[in-house]
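Single chain ahead, written as structure tokens, the form predicted on its own.
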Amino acid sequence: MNDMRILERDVDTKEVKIAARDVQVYYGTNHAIKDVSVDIEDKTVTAFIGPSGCGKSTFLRCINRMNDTIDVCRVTGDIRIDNQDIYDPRVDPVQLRAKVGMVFQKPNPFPKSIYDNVAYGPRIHGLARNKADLDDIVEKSLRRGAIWDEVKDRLNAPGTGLSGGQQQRLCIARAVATEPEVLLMDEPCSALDPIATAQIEELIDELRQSYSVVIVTHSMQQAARVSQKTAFFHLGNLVEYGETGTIFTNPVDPRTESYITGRIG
């Protein structure tokens, strides 16, 4: 009982966009997330935070089934968007992939034209009508992604040509071209910079406006710069959930305040 009430202290009234109850994630014999329960809200970021293998990723990939694609690994439990079971059989994962955006931690762009990195989700789901239909979303998202204004003269380049920086820009214009409502950020920024960091900080800051984000970050000071509530991952286990500032500056567990003062990670 205990856990829940840390978990459950400082709700608002904001809409709650994922629910996940109890859930429990295998890879082979390895029990790699244990009981979680959480309520991640809309046009909010919610950062995971916790020391290396604590889970955070794992979970991340919980909310877009990206776990699907491990053999060995089975999910149990209840994850909802929209309290809709994002696990129930009649759910195409890839249809779900195109509502919950991904961006990884090393930038990825495809082999392809910066136009076709961010045209190449609308064009599979169906989204444009015709060339002047996708020629919109390319820029709409590209502006989402604070990048149109450095590529607009060169869309036929090859998006690998960019830099870091641009590159992960051009990956999160790519993951918002398909008009998502969650994005999840599994450590946007650890390969990058801090010019490009501080970029896409603030651009997260800008995204929230429009998207549930949720981003794993081992860097607690970026979690507390960007996110409006943080979970603690220790060992498994989702140990607090809450206000940011409240975590980092009042811990109810003794092992989240650990973490934070550096005893523990």
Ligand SMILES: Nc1ncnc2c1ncn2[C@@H]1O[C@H](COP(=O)(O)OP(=O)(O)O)[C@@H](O)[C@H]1O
Given for the second form:
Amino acid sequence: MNDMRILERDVDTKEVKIAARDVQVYYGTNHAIKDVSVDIEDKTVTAFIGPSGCGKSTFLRCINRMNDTIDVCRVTGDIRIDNQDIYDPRVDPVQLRAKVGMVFQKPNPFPKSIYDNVAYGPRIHGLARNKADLDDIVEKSLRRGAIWDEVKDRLNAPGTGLSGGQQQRLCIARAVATEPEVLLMDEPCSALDPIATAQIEELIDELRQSYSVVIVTHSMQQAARVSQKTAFFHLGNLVEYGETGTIFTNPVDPRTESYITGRIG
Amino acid sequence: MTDASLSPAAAPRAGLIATDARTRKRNAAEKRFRAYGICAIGVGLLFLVFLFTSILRSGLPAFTQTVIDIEFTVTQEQFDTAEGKMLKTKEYEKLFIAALEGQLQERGLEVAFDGKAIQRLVGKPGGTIRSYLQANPDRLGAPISFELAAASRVDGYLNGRITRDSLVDSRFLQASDLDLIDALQQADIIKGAFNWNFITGTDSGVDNPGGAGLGASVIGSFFMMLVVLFLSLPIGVAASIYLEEFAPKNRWTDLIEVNISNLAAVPSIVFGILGLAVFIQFAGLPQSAPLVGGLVLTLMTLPTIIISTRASLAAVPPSIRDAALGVGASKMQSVFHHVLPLAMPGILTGTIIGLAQALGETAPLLLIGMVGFVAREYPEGFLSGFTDANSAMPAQIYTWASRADPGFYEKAWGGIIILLLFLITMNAIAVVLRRRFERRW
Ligand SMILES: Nc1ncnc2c1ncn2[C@@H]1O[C@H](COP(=O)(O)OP(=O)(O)O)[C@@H](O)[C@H]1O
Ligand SMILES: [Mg+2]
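Okay, that one was the form predicted on its own. Can I see the form predicted in complex with the named molecule too?
Shown next: the complete complex, the earlier chain at its head.
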């Protein structure tokens, strides 16, 4: 686990993008997230790790209010993006989600053409004034998704006809097309082979230039490779949060240590 | 029939070539199961073949009509004489008989017959001839070809429903008439023709099965289906989308869901009596009107459409909804841009199957006065198509089947053939639409 790259990486303190205080999430009576407080920095990749069922996805989905779509789910506490409470009754979750993009565990392109997949978000948010504008946005997004060269000749082909890794990069392109400020990724590589995974990881590192990226991952190697900050969740609690290098080399909490050394999980 | 056993094999395993007892047993079971399956399909097909042959055998005669086809000349002189008489049509009938006798003699066929026999065969031909001549006086003096529909008993004799042995002399047909029919057939005067009137015509009185047609009730059914389509599709789809995509899952929606499922199982006659009470007695809508029939059938079709629409909405993977919400689409945008197009084939199929069901439904029409109504006329215009009393295909078939004259029996079967053709067409459309809308990516 002693990857030299981690230690070399300079981690200067940056602005806080997302600030969560005392967040509790209940699914009916199931208390899934307990007292989580965390500050997520801008232009940083933050990894959420932890055994399965510990609430990583749940907490991630609080950040763009995707939990609103689950009837039994109840969120309390305070989550602020750029110091604005996103659970304020005046906040429209639809508007929020345009600002906080999400990439899901399973690649889920729309059953439409590659072009339409990327163009959908800008279209509904009115980001393009004309067709040429939209073409620009699509090209730029597909380039950011590191998939432009592979699909530029078949933009009208169905997005679902791509390979798994390409589909996931298309989904990333679709997410960045709406110009979000935060990008949430829920185990984006769990359905992919090692080569596709490496491509996505490279991509995440580039996305860090412009976004605050939060990535849930099962793989500790992945967390170590791509993230600057790591949060370890266990049974709904945020056990430890800090510099990725510190968490992996010198964890404070014994639970963190047993997880990264493979004793729980 | 799964033999999952965790106990270690008692005997050492045989080679791969020799099948062991267990495998043999399993293979035999599979073979037996396939045989059952083939038997079941065979029985089904047998019934289908039986059904279709009996429908076609009994119903096809309704599409042919025996006619007496005779060409003769009426002079101006004859016309004037006849018009001068008291019993004018009687005179024309005499002319007709004379022509018939002449043509039979020409071919060397001698049969004695009188005016009564002619009336039994073709009703009263004098009237038809007279009205034709009055409408076309310029044809006087030239040979005119008359095609007169023969009585249904003649049809019956020619297609074997009535035989010399089974015939009982009555005022409808007598044994001596059969000789005349044979002679006319030899002379090629009596023959079969396609009965367009059966498809385009309107219903006749109870004593004239030959003139009965399904046309008016096809129109009645058409207007009913319009009502059903334009009410049940939007209501059904809107209700399903709300229930499936927007409604919170709580006790109320559970209750509604259970009730919709129950509604689908309510016998159709219940909807009929509801229609009678609500639409006719309470709302004062006209009896026997396709509008009322359509409203009743809408009630019946709604649960079918709602259930199939909800099933096809539920079959759309949730990841598509997440994807749409994830890029900042609203709930409604996600439903209308992504979910609904994917559910479309299922919705359309469900709707057409619901419509087809409604098209063949008879019982509710019984109670709102469509069964038994003699649809003698086409509606006058588009709007009156909804409100004028009319019959509908299944109601017309039921009416014919319950009439005493056996001539109506084959009309009923013929009506069933037309109804089935409509249903087969609708189902074919459903298949085509499903193919067309289905996204294969
Ligand atoms: N839609 C849901 N409805 C009810 N309970 C849920 C739902 N999603 C997750 N949970 C529960 O919340 C807890 C955390 O789940 P999750 O956030 O998916 O874990 P992780 O992503 O870390 O594997 C689990 O106990 C799970 O059973
Ligand atoms: Mg998860």
